[in-house]
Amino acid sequence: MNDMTQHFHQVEMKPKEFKSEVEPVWCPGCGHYGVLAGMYRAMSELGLDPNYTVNLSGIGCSSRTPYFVQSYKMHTLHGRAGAVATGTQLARPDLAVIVTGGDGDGFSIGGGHMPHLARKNINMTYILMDNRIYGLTKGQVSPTSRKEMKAYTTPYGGVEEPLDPVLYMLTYGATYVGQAFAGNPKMCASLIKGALEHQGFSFVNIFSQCPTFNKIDTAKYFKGLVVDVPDDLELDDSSSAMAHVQQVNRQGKLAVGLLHQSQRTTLDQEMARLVKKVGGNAEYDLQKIVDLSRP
């Protein structure tokens, strides 16, 4: 194992044993099923102990995911899962912290949190199920929707350029960035596994078709656009990843695979150093920090 690899409390469990007693309620044909299958497989291959795993989410179809996974869980406010996950990780750095959400939850309602999760290098995995639509609230456009999208809020099509989640995360310093298509659960599992093993802020964007409200970004559409990342891509250079994604996008395609992985200290490591510097022990003594900050 390298320095970027995390160590977890481990158990031997098959993928199906990570299923909770709650059955998924997504529409037939929804891409989120593929993402969930990838999560089960990744958790099984890593041997994640559900007793030391927490899955947090905001609001949306994808944010129902924690109900379907054997773990501790918290269904938080719209767009606020990342903030709650930050507090969770700082309080319990021994846990595997997973956020599952959608493009609207993460980059519209919660867009103000995303750059800070990346720049602070919070030790967590953020899985974004990008269906380019607000599904739970019946089909409004999201920040990743194409201009061609005709929805309740844009009956004549959109006027805004769509946001690219991976370019956003690469810009703000995420130390692990991957992208996949939900129709390839094997790749989803591989990227999620790598994200969980990585020490730092891991972001995995997964194109996930919404058969009910998004009639243009179908499974067939995504499948025809995805292009695997080349083996010779310099993974530790975020500028190389950005250039590659932009080049593929200009060709009307979508880059999938591991795009970037680098290493720097995480926020919990920096906090531990600060506590030690001001006279505490290596464990968190946040009350002492609060006391010292008072006039």
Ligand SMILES: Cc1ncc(C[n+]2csc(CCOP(=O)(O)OP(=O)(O)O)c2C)c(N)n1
Given for the second form:
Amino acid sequence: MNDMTQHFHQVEMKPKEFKSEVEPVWCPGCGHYGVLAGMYRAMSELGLDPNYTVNLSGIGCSSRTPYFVQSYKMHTLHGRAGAVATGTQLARPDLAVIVTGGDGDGFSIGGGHMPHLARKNINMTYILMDNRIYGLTKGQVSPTSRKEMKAYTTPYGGVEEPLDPVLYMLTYGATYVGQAFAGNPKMCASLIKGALEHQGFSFVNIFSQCPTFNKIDTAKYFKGLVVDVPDDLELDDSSSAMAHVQQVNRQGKLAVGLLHQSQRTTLDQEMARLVKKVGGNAEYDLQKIVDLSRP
Ligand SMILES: Cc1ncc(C[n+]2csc(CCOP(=O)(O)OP(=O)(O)O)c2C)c(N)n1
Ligand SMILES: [Mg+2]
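With the form predicted alone already on screen, would you show the form predicted in complex with the named molecule?
Expanding to the full complex; the earlier chain stays at the top.
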């Protein structure tokens, strides 16, 4: 364990014991199943106590994930999971806070929140299930859809350039950034595990095929393009990660693996420091509220 490592309430549970009583309602072949399998595995490997874990989401197929996971959960407003998770983390710094959501939820309607989660280094894990489409609403282009994509709202093809989620989060200062393909649940699990262990804002982008509404970015398509991060990538230098991702993107491929991990104080730590500085005698005033709220 190093300074970047989180301390959890731990239990011994098998991956399948992290399944809730609610069965996933996703279409057959949806990549989101791979992400969920990765989550169960990561949570089991860490022994994450469901009583001290909260999984938040906005709206979308991907945003249904909390229903299927043994944990506390909040199904919030479209695009607002990150903001609600920020409040949750500050009020209950003893919880593992996980956001699961889609490309539309995170980068369209929720786009205004994303830079702030990263720059403030909120101690949470954000898992983006990137199917490059609005799945739940039956197939409109999203900010990660490729430019020429024909979809419900773009019958003649899209006209907007897509954004790259990992370049975006690296730019705004996320302290843990990884990328994977849902067809490789083992890699998903290992990146999610690392993200949960990381102290600070961790972001994992997972390419997740939507076989119903996105006929271009299929599982086969993603599988053919993934390129593993080289062993000699300087993980603590975000500019190396950005250069690597841009180089791989230029070749029309997709960089997968752990891209960046660095250490910086989190917002809750900064606030605790501030409370002390202005004469608060509590270790952290919000912790006092937590203690008072316990039966
Ligand atoms: C305020 C608001 N605007 C629009 C919608 C409609 N809506 C629901 S989900 C969604 C997009 C979902 O796409 P994404 O986040 O990529 O998730 P996916 O279903 O693809 O997993 C939209 C536009 C809504 N529910 N609320
Ligand atoms: Mg989507």
